[in-house]
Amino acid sequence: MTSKPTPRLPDPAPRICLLASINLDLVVRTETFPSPGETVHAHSLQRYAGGKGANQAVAAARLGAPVAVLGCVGDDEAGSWLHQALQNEGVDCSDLEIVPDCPSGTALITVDDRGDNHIVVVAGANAHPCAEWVQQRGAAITAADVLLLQLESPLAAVQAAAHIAHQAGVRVLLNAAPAPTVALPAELLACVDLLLVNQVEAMALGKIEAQRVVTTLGAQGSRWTEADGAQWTRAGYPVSCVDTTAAGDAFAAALACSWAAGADPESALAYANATGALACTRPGAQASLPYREQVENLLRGTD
């Protein structure tokens, strides 16, 4: 009996559009988060990039993909330097907007010494999207393979751009992170062709009325379930885990890349979990995103 080949992205990557959350990432770690009214010591404190968005564009860009990003920063340093780490990591960022009068994303995210995480994200520029707005840079969205979306975004806008899409044919990835306060809207998952989520996600969500849905399990790995049924499931890669920010982030641009470019169910959750997997290794966000050639070294089985 042959094994499988070692899944892998074909050359070209596939084209990604992202209506993007751009956020500052101001990380403290400690030994044990805080109970309420507790203080506590941190190791130490460092600024990342981040925001779900970006670091999605960043991992799908370090795989290899052309990718381009809908989304906004402030009128200010921060913004100044969320651009530009984008643009370093060779994202198209022709619709950026920056938004005078207006402070960048910021990011507040505590890590304990297992590598949990707690988040609380102020949304500043990313709260300026909505349906218009969208419209006007629908040509991006329409040039793509596939477009991933999170819920870091306004609702209408992410709703607007699903639409876009699925009426130009183009994928439609929806990462429902962070995890949704109200039931997402009938005609937004009618344009979703796949959707992801984590347990807590999956909770939150209830019944779910998607095509196909992936579901990841943290270290035990992922799930992936058609409408009719039909189940994959692929465990996860052993990693020793310094902080797990971002690794969600990391997952679902492989899994974009993997799926659009035609990879079976199994093949796309093993593409996944090892980029997921290796983002675990490292502090940050965007700092972590592994590259091509480390995921194909992991799925190898080299170092």
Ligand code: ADP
Given for the second form:
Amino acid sequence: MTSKPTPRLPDPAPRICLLASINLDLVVRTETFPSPGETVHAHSLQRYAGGKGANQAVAAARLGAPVAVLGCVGDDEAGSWLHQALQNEGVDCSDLEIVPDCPSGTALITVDDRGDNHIVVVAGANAHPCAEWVQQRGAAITAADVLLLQLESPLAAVQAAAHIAHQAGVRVLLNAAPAPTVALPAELLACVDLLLVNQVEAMALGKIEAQRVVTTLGAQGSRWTEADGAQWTRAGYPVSCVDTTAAGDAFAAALACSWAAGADPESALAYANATGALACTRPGAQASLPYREQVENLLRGTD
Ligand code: ADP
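Next, report the structure of the form predicted in complex with this ligand; the form predicted on its own has already been given.
Shown next: the complete complex, the earlier chain at its head.
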């Protein structure tokens, strides 16, 4: 019996297009959360480039994929910084719009000494894309091998992007994150080839009508389920976990790359589990995203 070869991505890797949310993450650390009307002092203030879409774009670029984003930032200092951060990673920002008189998307995150967090998200420029805005940029979608979507962009824009890709035969991967508060429209799900959820999102969606669903299971790994009931599960990689922020984003990007490269379900899950696990070994969101060589070393057992 021959053992299965270690999963690898081809060179060049598949082309990934994202309709991406792009956020400035402002993180303050405090001893406790303030009660209503109370003022507390923070230990520290840090700023990070974030947003699920931008994180996934950077993760895919670090795996060696050509990546293009459709997205918006505000005409503020944060917007220029976020734009530059994506360009520094080699992400094609030709379809990134700077929206006048609009703040960039911002997440205000308070973390207390117990590690619990409170998050307030200001959509800002991320609320700008509508169906027509996406249709005007359809060429970036049809030039890709896979369209990677999340639910931090307006649903009408997500739906328009999925429709364009579906019509053009471009694979559509929808990461239904953050957990939807309304049922996803049937017209959207009909255009989705692979739906990716974590366990919280799976609960929020209930019974899912999709061709194939990948569910992430934290440290336990992930599961792939086809509409006909066929199922594959791959255990997670045991790592020394420091911070799970962006593990789901790393997983999503790696799954998009390996699935679009034609990997079978078990190999695609293995590749994505390894990428997600490595993102847990370092603090932060984009700062923790691994490069292809690190992922393939972990898969080969040579890290
Ligand atoms: P999310 O970050 O979206 O909540 P999960 O917690 O399920 O999603 O994590 C996504 C993936 O990252 C998992 O499927 C797994 O591959 C990897 N992962 C997450 N936590 C760990 C961990 N503690 N150890 C190893 N891998 C992990």
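The term rigid core refers to the most C-alpha atoms you can superpose between the two forms while keeping them within 1.5 Å. Residue numbers count along the first chain shown, from 1. Everything numeric here is computed off the predicted structure, so don't read it as measured data.
Relative to the superposed core, residue 235 undergoes a Cα shift smaller than 2 Å between the two forms. Relative to the superposed core, residue 69 undergoes a C-alpha shift smaller than 2 Å between the two forms.
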